[in-house]
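Just one chain follows, in the form predicted alone, and it is written as structure tokens.
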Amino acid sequence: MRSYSLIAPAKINLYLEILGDRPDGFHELVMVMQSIDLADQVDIRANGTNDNRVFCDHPQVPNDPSNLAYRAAELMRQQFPAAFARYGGVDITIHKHIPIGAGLAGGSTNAAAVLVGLDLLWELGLTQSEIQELGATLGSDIPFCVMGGTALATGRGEELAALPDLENIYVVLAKYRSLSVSTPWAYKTYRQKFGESYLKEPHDLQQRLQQVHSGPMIAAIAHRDSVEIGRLLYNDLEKVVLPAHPNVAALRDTFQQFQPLGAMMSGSGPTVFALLNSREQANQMKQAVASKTTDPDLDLWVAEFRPCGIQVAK
């Protein structure tokens, strides 16, 4: 039976603005993602059988069609009805290093694997546009998991425009095992409270995204400046999400204490990163943060930027 392997990346956002609603209901967004290489591994093999099959060696990850995996085998099988006649049905296997709930992510980049991998399996010969343009269909966040790097992310996050790639910048990473922030509640919370300051009209939106593109952040990333990268962090949702978790905003502080070049709450959270210039200093960071906070619910990572999305395993 053939098989891949492919590599899954998780994302942090180094910049989340949001603008406004969207028609569709969702909101119109101005982000930076950057992939780390804390990732996952997907195992993608023909089975012999008309059946797609989820296996994940994490007890929390659903094996049913729930799984953002399993929805994307489903979709390329009701694409290419003719490829998975010709080839069958496929196990993918999810060996899990990202957290969960973690904002990270980790079920979107999953199913980003799930679409590469079929793609080379079924030997498609898909661009990596159409791959996203099928992804987008089933989150906002998988066509930036397919292409990975640094880019900037608009509308609700699915179009992207690539960045310079960062390299030699560290994150630290912690999150609470226990902890867990939904991503809807957090967006709902957020137009609730802020919904008043929104744009409303067309040009205005426009003439925002303009500003953020000509903008400090997307300047400093062409320039490669980690000290302005980390002290221009920006996350609209920590208005919403750090006052409703005392201890993610503790954390976050206690973060800050260790003078880091930039700290803060990635995505709807509650992973909460800093960014540092070295391994070393990382792992530094890391064990100063371990020993202060002495919660064994606290799991913490040391992650380097990675310049890409997606890729088979060697």
The other form holds:
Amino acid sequence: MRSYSLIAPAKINLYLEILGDRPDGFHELVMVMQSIDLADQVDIRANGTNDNRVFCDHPQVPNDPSNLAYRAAELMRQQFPAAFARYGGVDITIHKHIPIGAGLAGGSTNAAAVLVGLDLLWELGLTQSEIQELGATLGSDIPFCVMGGTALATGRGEELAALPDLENIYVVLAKYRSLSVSTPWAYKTYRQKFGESYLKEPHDLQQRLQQVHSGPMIAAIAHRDSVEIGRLLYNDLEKVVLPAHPNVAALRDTFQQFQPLGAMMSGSGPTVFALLNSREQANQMKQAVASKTTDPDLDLWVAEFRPCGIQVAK
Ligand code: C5P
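Alternative state: the form predicted in complex with cytidine-5'-monophosphate (C5P), after the form predicted alone:
What follows is the entire complex, opening with the chain shown before.
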């Protein structure tokens, strides 16, 4: 085949705790990541030239080498020069549905789709963990985007352990269209405010990881207890993003007034989400939030938990 279309789903964080600093300048994290069926479509087609090219009709997505999907194709070219010599460059077309700068891993999932797509197009036969390892060199969330489903992510976010699939949980998401949050800014500000309390000893880090691993959120997921999962949602980055953006804090409060299973900001934000037990409840809540806020800048979506990451589109 000379072309592939891939489904590239967004993620939300059900849990995000910042444990400490890492020697590489990143943060030591413990997170629970969840794929949702709000997704981009990424088409990859051999273009018969010696160049990789990226196309996206969304005005905020760069069509140049700064695009993470383009960088993923260049990484594959560098790692597999014989395949590139044989098959040539690719055109990557991104049909964007996931909002940009939203805390939903939109850029990372596009890059993950390119890695999976080139593995197929070039018939490399890489294992999922080999693709994840390549992805980790480009961004911390990419390995999870490849794997998808529900997972515990540690280290920089690239060390993954699969958790049981969660079915029949629905999500309402909301984001102010004109507001994006820079992930480096969020982590840098967190370090400035809370760096004093970071765990420093390897033993303490290990112990805290163990506590989370055997703690209530992982138990709630094991029991597929959506009420507990909703109650236990946690994200350290809310402590810096919500004070800086009172409208996002207010949106989270509005979400909570509708008494979903739980409501929180995803990743470094500013997307806010709520969890519900049925699509009907999710649609009702979306309508209710839309009529309560009436801000034309607010976008709302309903999505469902998804048990897998990148997939070839049917
Ligand atoms: O890995 P990625 O490029 O997605 O990370 C974006 C930024 O988020 C990093 O440059 C860093 O500032 C911050 N980050 C961090 N610790 C992590 C993951 C990300 O400090 N574990």
